[in-house]
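A lone chain, given as C-alpha cells: the form predicted alone.
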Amino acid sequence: MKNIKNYLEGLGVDKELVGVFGSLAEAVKKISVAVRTANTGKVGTTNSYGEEQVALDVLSNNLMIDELKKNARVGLIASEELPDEEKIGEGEYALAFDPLDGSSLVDVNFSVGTIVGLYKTKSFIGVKGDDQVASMIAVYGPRTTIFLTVKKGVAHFILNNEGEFILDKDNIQIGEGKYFAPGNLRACVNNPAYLELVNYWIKEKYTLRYSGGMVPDVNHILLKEKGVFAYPGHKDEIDGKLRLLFECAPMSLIMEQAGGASSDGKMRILEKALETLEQRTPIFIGSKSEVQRCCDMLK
C-alpha cells in the first residue's frame, strides 16, 4: 500500500515537495481531529475580509501554521483567516490555504475541508493559478481523505488507523455525467440566464448533489468522475464569494489534472492573475462539456 510520501517518491517528485506534503499531512490529521472535538461557536472576531470567524476557523489556521513553520522548506504563506501575507522562514515554496472550508458547516454534521495551493514565489500578488506546482484539497467527513496533484494527475489518499494516509485511487479522469451542484442560486433572481441554466438541468434529469460547502461538492465531482459546479456572481456581488488565490486556483489545478475544466465564465481561472489576495470569481468547475454549457448560457 502506498502512502503520499511513497506516491510522490514514484513520481519523481523533489524531496523537499515531499517533505511539504509532509507537513500538510501532519496538519490535515490534527485539523480532523479538532473538527470532531472541538467548539464550533463564534469567537467575536471577523477575518480580514469582514467575515465572522469560528472558533475553528481560528484553531485550524494556528495548526495549519504550526506545522508549515516547523518546515525550512516553506518560506511564504497567506491565509483566507489571515490579513495579509506573511513570511515565515527562508525556504522556496510558498503556500497559500482557506485552513477550515465550509467551517459554518461543521455545527450541522456537513462535511468540510481544507484548501491549498503550492508555489515557488516571494509574493502571492501576480501568481496565476497556472503558476502553483501543486494543490491538495483535504476532506472531513465520515473518512479524513486528500486528494492531491503535482502536475501529473490526481490521486485521492484515506486516513486509515494507523494514522497514515494511504493511496485509494490514482489517475482520477473526469468523464461526462449528469450531476450538478448549483451555488448561489439567489443569483437567479437578477440574473435570468442562470435561472435558464439551472431549469435545464432539472428538465434535463440531473442529479442534484448540493452540500452548501464547495469542498464536498468538488470532493462528489472527482469521485464520482463527472458532474459540474456552478457559482456565478449576482448584481450585489458581481464575482461571487468564492476566492481565486485560497479556493478557485488550487481546486482548479487539481480538476484540470483530472481531465476537467474551470472557468469563470469567460477564461480560464487559473489563467487569472491574482491583483489582491481577497480577490473573488465567479467558478464553473466540473466536466468539460458542463463547464462549457455554464460558458454558453451565461453569456
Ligand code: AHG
Contents of the next structure:
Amino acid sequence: MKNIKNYLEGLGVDKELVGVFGSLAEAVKKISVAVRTANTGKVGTTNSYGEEQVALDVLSNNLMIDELKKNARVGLIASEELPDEEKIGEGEYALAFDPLDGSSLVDVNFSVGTIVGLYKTKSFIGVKGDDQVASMIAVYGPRTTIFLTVKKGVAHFILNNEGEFILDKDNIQIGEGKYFAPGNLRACVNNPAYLELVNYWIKEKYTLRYSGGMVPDVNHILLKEKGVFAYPGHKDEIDGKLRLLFECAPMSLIMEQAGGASSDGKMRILEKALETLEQRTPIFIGSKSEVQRCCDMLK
Ligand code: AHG
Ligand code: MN
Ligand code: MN
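Form predicted alone done; form predicted together with the ligand now:
The complete assembly is shown below, putting the previous chain first.
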C-alpha cells in the first residue's frame, strides 16, 4: 500500500516537493472535515469577483493558508478567495489555489473540491500553465480523494480511516468515449454553435454526467478515462466564468499528463499567459478527439 510520500519518492521527486504535498494533504484532510461538519451558510461577504462567499469558502482558504505557512518551502500564494498574491514565506514554491471549488453546491450536499497549481516563481503574473511543476485536485464526495501530477503521469489516492491517502490508481490514461458534461448551457441562447454541439452529443447518444462542480465533473473523466467537460463563453461573457490560474491551468496539467487535452477553443490552456490573477477562459477538457470536436464546432 503506497501513500503519497512513497509514490513521490518512488518517482525520484525531491524531498522539498514531497514536503509541500505533505502540507497539501494535511490541508485537504482539514477541509474535508470542515465540508462534512461546518456551517453551510453564507457569510454576507463577497470575493474579488463579486461572488457571495459561503462560510466554508473562507474557512477552507484559512485552513489551506495555515497549513502552507508551516512549510518553509512555500513562498508565494494566490487564492480565488484573496484579492492579491501574497508572500507568506521565503520558500521557492508558489502555490495558486481554489480552496473550495463548487461552494454553491455545499448546502445541497453535492461533491466539491480543491484545486492547486504549483510553480516556482516570484509572481504569478506572466506565468503559463506549462510553467507548473505539479498540480493537484482534491474531491470531497462520499470519499475524499486526491489526483496529482509531478509531470510524470497522474495518480489517484483515496483517504482511508487512518488518515492516509492510499494509492488507488496510477498512470491514468484518457481514451475516447461518449460522456459529456456541458457547462454554461445558458450560452446556447447567444452562441448557436454551442447549441449545435450539445445537439450533436444528444443525437449521438452520449451519456450526460454533469454535477455543476468542475472538480467532480473532471474527476468523472479521469476515473472513467473518457469524456469531455465544456464551459464556453458567449457574446456577453466571451471568456465564460472559470479562472485560468485557480481552476483551468491545474486541471489542464492533470488532463494532459493523463493523455487527454485541454483547450480554450483556439489554443492549449497551458500555453495561455496570465495577465491578471482573476483572468477567465473558456475551456474544453477531456478526451483528445472530443476536445478537438469542440474546437472545430465552436470556431
Ligand atoms: P466556485 O469556485 O466559484 O464555486 O466555482 C464553481 C465553478 C465550477 O466548479 C462549475 O463548473 C461552475 O462554477 C458552474 O457554474 P454555473 O453553474 O454558474 O454555470
Ligand atoms: Mn472555483
Ligand atoms: Mn472557490
